[in-house]
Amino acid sequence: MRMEHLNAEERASVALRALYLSYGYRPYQVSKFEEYDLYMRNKSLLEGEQILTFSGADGRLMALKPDITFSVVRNTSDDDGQIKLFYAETVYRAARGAYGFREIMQTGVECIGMVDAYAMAEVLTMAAQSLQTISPAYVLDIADMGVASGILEGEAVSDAQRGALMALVSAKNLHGLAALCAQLGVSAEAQRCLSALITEFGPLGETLDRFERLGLPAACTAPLRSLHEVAQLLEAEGVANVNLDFSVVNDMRYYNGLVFSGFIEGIPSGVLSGGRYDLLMRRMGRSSEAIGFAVCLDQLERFMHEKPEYDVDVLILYDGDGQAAKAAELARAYRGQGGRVRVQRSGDTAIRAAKTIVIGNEG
């Protein structure tokens, strides 16, 4: 089948597979289901806590995968060295604000082992190229959770309160942030720095330069230095449309350090998300570092659907059994040229065809 005959989701999946292979990432396939216990132990970290379960033949409670990364971590080992893989899998999640579950086609990459500046820049480059493969009208927003953690270091706030503060940063809610800081007794200096996470955003390099002049706490120095190193590598690779935006905030129990989200013009929500998830690795008893991202392909078909002009290239109509052999011969010839061919008895049809052939009236 030719690429133009595939829908948006299928075309993207094929192109992204070629992209990830070009970086030396190997394909990885996991079972459609895992033991429910894997997700039960980490249920609070899942995007939605509802999970489809069933009893296996051996009596174990199984679950249809709501997340790929958990399965990858569980089925790899710290003894494997640096692991670079990609996947194209279906996950099953409850629809937000609605009843029922959705099948969501995801493709993505995971880099497990040592995650240095090169590994981060490589994953970000693949993330940007993944977006560009789908549409040239894209933007990749990145941040580093270490900067926010550095600002709040020494402040008497709990993990839950820290999460509430960062939720307001993510929503770019300056008024709400000021009110919560006052309620929690957050220092004026920390509030100033948190407010800067909301107001300062834009192209990666120049926005980083502005952050250097803000006088952030010393605990922010290392993550900002890391972002500078990554920015230089991305610039050398010619990666475009990358913004620094600290409203990109992911679960601080799951992610640490670099986090990012990708957006495509015409699609209201992000189609790509990822980051470093060393904290998840520790939670699952692993010592390796890790970074990765996932692209949700289901949104492409819903928001980028292009209705083809024709259903098939050739429609072959015949009247009786005596003409079936001729119809089959013509169909083989056109399919051999890569065309989409439909054969059926003569009569009314709603099929839109670039060319229609009636047996006995060819040409």
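All of these numbers come straight from a predicted model, not from anything done at the bench. We call the rigid core whatever largest set of C-alpha positions still superposes within 1.5 Å between the two forms. Residue numbers count along the first chain shown, from 1. What changes on going to the form predicted together with the partner chain:
A movement of the C-alpha atom of residue 343 reaching 2 angstroms or beyond is seen between the two forms when the two forms are aligned on their rigid core.
Core-superposed comparison between the two forms: CA of residue 70 displaced by less than 2 Å. Put the two forms on the same core and the Cα of residue 26 is off by less than 2 Å between the two forms.
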The other form holds:
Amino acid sequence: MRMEHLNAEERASVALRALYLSYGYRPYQVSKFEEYDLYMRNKSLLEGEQILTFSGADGRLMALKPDITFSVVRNTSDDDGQIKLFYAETVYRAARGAYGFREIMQTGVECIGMVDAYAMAEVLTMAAQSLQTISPAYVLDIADMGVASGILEGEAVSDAQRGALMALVSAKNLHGLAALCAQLGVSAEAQRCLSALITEFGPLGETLDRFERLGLPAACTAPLRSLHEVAQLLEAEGVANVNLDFSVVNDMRYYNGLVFSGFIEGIPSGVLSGGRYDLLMRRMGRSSEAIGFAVCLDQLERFMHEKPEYDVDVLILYDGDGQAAKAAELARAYRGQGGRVRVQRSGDTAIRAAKTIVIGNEG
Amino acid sequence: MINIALPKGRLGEKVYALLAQAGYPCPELLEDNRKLTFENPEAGVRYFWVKPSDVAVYVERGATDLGIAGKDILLEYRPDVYELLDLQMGRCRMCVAGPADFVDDHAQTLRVATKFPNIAATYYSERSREIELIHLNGSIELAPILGLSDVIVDIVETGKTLKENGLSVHAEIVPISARLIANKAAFKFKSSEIRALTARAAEAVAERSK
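Form predicted together with the partner chain structure, per the form predicted on its own context:
And the full complex, kicking off with our chain again.
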């Protein structure tokens, strides 16, 4: 098997597998479908997510997986100690703004157990290296949801209002934030801090330093310190292109604390997303901490597709009657040299070949 | 080079004037021709005329880095983009309108005709009001006149069309104006150019509102 024979998606998948294995993560396979009941019980975490269902052999309602982390969490237990695993699976989600469902190839990493600074830095390093594997022109944005929570602590805002404020931070919508803060009666100080989450972004280390000088509320100190600790480990590890950017607001029902998302130049939406999901663990009745990320490979093919100059190296054309053995022999010889060889009867063909041999005319 | 999708029409021309003032001119754009793409390499900018309701699609899918879209479009389609600036142009209001004497007595399901089903559905679901949505593509004002719907949810600029058709505004849902939006990935990789353009456009907006 030669790497150049694989498409971009498969190449990335192989490279990512090697990367995760090198960090001692175990490959983990989940079944292609789950009982629908699993998603029903955790419906609040999958709000708006449509799920493809079908009846199982015994009449139970089954679902094609919209999410892998659920299955991983369900199939592991708090007694398993430190779990480090990776997967390469297909998930099925409703296509945004389109009709029907999309099949998405997803590769991801989960680290469950005790998640300390080392574990966070390790997972972030692997996230950055995953992006690097796909293209050197990447950016990994990281943030901590605890900072925004810290700013809003003591403000009289409901969960829904907090969600609306965070959506504006996520959209870098400064004018909308000012309007909503005024409408909700958010204090001028909290508004100043939330605005900083929009205006201040950039390389992790220096941007963190700027945040430390901003005089954020005391409740933000712990998450900022944790980011700082992680930043130092990443720097020592030589991880590049990591930005602090609070517009990374992943799902608040699922994630808490550290969140991150990765972008590749030329691909219009994020290809990697992840974070701490202790909250999901609690909701599923587990006490362990957890962090992980997933890389969506379905966009790679279109954006990194280099159309090969030739479909095959050698095209052997024969006329039938008595030339079969000769054609097979020639093909075997060329294949033996490692080439891609196609044999077919003469006639019009759209196949582009580096070399075309017509049996009878060869020589 | 920054690629910008401009909404075809009067609003797009006004927005272009603002961006030209901010230092991103491309005079060719104002010539009377049928071209859709215009480039000014010196200013580092490329403009495209796009149907207004499609701007968000071009930006979200990264066909252009930036775009100018009405808040109505952003609320209706909820594209995953950054909303960087309120250009304070093309101002209007998203309203509930109906016959002047109409009162919603909550006795039955409210029939709502609109071009903006998501905005209408969100507005009424927040108020726990059961509605029947009637999705139309134009001449929305006709719906209550012919009894097709009880009320409409639509953009109101001056209120003249409503008045001439015997309708009036019953509630304002949200004020609307043109917004500068950015593709999230483009923002990461053309960060300094996009920030510079946003800052200069913000200055031009402030200048104009003086």
